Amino acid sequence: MSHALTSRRGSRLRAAAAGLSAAVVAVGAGELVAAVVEPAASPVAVIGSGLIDLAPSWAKDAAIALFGTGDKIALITGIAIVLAGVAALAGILEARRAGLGAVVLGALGALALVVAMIRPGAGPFAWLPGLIAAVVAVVALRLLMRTVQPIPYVRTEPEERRRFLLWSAGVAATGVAALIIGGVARGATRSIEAVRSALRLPQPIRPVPPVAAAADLGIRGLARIVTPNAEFYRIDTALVVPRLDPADWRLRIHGMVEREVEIGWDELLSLPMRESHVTLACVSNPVGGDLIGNALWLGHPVRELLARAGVDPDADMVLSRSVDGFTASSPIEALTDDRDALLAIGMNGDPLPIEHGFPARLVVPGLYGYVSATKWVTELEVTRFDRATAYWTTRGWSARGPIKLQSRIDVPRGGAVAPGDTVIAGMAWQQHVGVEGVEVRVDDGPWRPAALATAISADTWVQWSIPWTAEAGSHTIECRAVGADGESQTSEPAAPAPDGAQGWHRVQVTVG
């Protein structure tokens, strides 16, 4: 391999490494004013706002399929692999004529600027952050590469080296530390969280009893008849929390309406509050998943809210929007019968957590969270599903969203299993109609009753139980529920989109 060969090619990784460094300081320097001036308007945020707004249905049932949970983490992990990718691009075009690669980074600062500034609810401030990070990566992609560009009869190649790698390298530890400290700002700043810490939330007016000891079977691996906040699933489209002080929050309820109604936070602690035990479940939930929890709420009956307001008879739905910009469809309907739908402030005792909605929520049994659980709700726009459309609704989901009746296998969850007597259980659920019971068959065999343990509500789940003799050698394992209705649950698989899974719930087990 000649010398010039080996230069070139030593030239084009450097100038990789410049963009790299490049980008990694333009977006520290970007994520640093975002802490400081408006949180909202991370760049890295905003760009991934604006993936999640564009994705498909489909990509975001396979991102939950892969990740649950973890999906956010998993999608700014992507935004940083393709940023890399990009910025290194960004470094070799550079290297081949100045100004096309600091067009391309500066670009991609341009782009957060203009996402930060149409997304709901933008600050004045939140153009800065998109506008520092597009500054400071054309600056110093330029400074870069200077150390890039052998100066001949200056140094030798070595000491280029040594000189690019010092300069790389400083401004990348720049950028590492501006994120960091942009951290500890954020950090630092969230005071909301001392503000929730302090909260003291009112007395129901009719407290509910406590949960029998007959709903709880006790059985290890079994879910809890009641989710702890820490383990609730989260499942919404805000890579950054809102974090709204109380203070400044403010419900309107506007639309086909007599009045337009606004209350702010003093108004909702002074109103009359219910306790209610409701299982929240979210559409994207696969057959047998966790996408499911229950828990006490605390809040205003959401019917009460909008009698104020004075309903016009021909509305058929409630719109409810974030302060994200995030938009739910509930049928009027559940709203305003005789189920506890609410306008939450609390969760299993404590105020809402956070990341859960603080300081208000809806809470609406009987429909899947897409089209009811609105967090950091603002507001309530009456009308109709002929005349608006919800955030999924535009995605290809259905409307409505009303729960599917549903069972599940926690123990055995599959693999193996010791031989001998022991027990098989699991949850069903079908909020606001309830479970009337479950059965369950091994191998194709006949389908045999599990035993309830008794229900909190028909807004909640249940779980049931049967013992089994595991014999050894592979097995399949079935359940499906019956409803309080009659109905039973359909055999016939579906995916998620567009209202719902459904289908047996099935574990394969070896014993022996």
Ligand SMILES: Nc1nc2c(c(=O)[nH]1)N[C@H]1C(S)=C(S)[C@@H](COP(=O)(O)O)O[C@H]1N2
Contents of the next structure:
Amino acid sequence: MSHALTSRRGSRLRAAAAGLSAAVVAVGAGELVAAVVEPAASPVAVIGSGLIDLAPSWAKDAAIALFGTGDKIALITGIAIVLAGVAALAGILEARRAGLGAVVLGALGALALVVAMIRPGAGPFAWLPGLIAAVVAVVALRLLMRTVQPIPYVRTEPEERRRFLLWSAGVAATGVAALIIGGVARGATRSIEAVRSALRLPQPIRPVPPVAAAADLGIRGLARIVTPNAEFYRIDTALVVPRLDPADWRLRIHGMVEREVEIGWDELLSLPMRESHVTLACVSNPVGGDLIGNALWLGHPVRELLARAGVDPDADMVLSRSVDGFTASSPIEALTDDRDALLAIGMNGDPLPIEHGFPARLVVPGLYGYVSATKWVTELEVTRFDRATAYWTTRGWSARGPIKLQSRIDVPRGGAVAPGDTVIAGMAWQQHVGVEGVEVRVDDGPWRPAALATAISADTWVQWSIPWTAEAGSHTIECRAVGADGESQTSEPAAPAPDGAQGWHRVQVTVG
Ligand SMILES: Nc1nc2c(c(=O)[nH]1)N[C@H]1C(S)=C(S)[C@@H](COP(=O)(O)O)O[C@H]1N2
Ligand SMILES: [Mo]
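Alternative state: the form predicted in complex with the ligand, after the form predicted on its own:
Entire complex below, previous chain first.
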């Protein structure tokens, strides 16, 4: 009897392992085919992107809060764990009833096929990776099942067990090899990266003066006034970064316009370029958070492009659309007033990094990124707020997103502080309005004015600092800003959803 039980448990384990191996080789095959025919149709990526688009916004907020910019790695890990569970189950089902498990795995491949085909920007072979994954999964599972001993009460012979292990490990290893080759193939098709690095950006008509030395206090731990591209926060829904060839890129301006306008890359490069420092901020940035960065952007004013198309006076919004379907709703005044909303092609002197929207994106001072900063932008639809709804608005975020007045303590960041004379320093911002002052208090003491560094412009954040003599004990440091319009930063706390976090940043330190 005990022999029979071990045997049955053993064969169930083998069935689960067969399911897993079949899934690994199927994913490997699908990813390899995708890497060759259409990287964006990768089965894992399309299912992940589908989940991102379907996820309720609280789940996304939680993912950003938990993992920040690592939210995508967390998602892929999650998918891998779920897939492993389903695959093991499929193996067990297949052992119970031939065909059942194969249907489960095949259905997953079919799902990847369908999702790859219906996503925006799907190419002519978007269906292929999912189909290959489905077929490979079914064949591999059926094959492996033959080597599993499903007969109860008969102890599996060691040779049979060895044979199974060999087969199943071989199949899984083939899958891993396919994944690696796929990764290498994807790397080799990095031609867009080559195109990008060979690009020479045009000169702006009026280069901005170099950032004043007095704009950056150079305090250790304080954010730099201009954020290097490699350190710039990245937030988007793109699991696979769109790789647009500038030669194929076009921007279409349509909707409530007198005439549709379409411009390509060469024409864009021939237009007058402006440059300006603009601080970009994410609406998901919590009080004290770092989903914010400042860069020197080079681009052509959106205002000029809209003027070419001739905007209907009834329009009050531009719905900008990315090649991957993401949309943002910007109030039309923000794109047409004197603030120089840019169709940007350069970031800190380089072409836009691919993950920051290469070859072109929008940058609008004063608006959160989700309502303005569309990356990989290919369309501007002139419309009205009562006619069209953007990606995050359908998920419960505010349709309009002016940036709120905020200030942040960078130094000290909390924890232990040595006693004696030191400095408290941080950043403050309210893009397009500007910051007039920052005040700091320690332990409910009096508010003391901090010294503002030189601001680059009202469209950027500004550094501030204040001396402090740290005395032994625990202390709470708070800061608050006053905008250039005279408004004070509210003490009323609010979560990021639906229109941006607010409240005072507070840091706890222990001196001693
Ligand atoms: N195509 C596309 N553009 C997008 C997004 C996106 O998900 N897809 N996210 C927006 C959001 S929410 C923000 S905060 C900014 C972030 O820009 P960055 O990644 O260059 O910092 O991009 C905006 N542009
Ligand atoms: Mo954002």
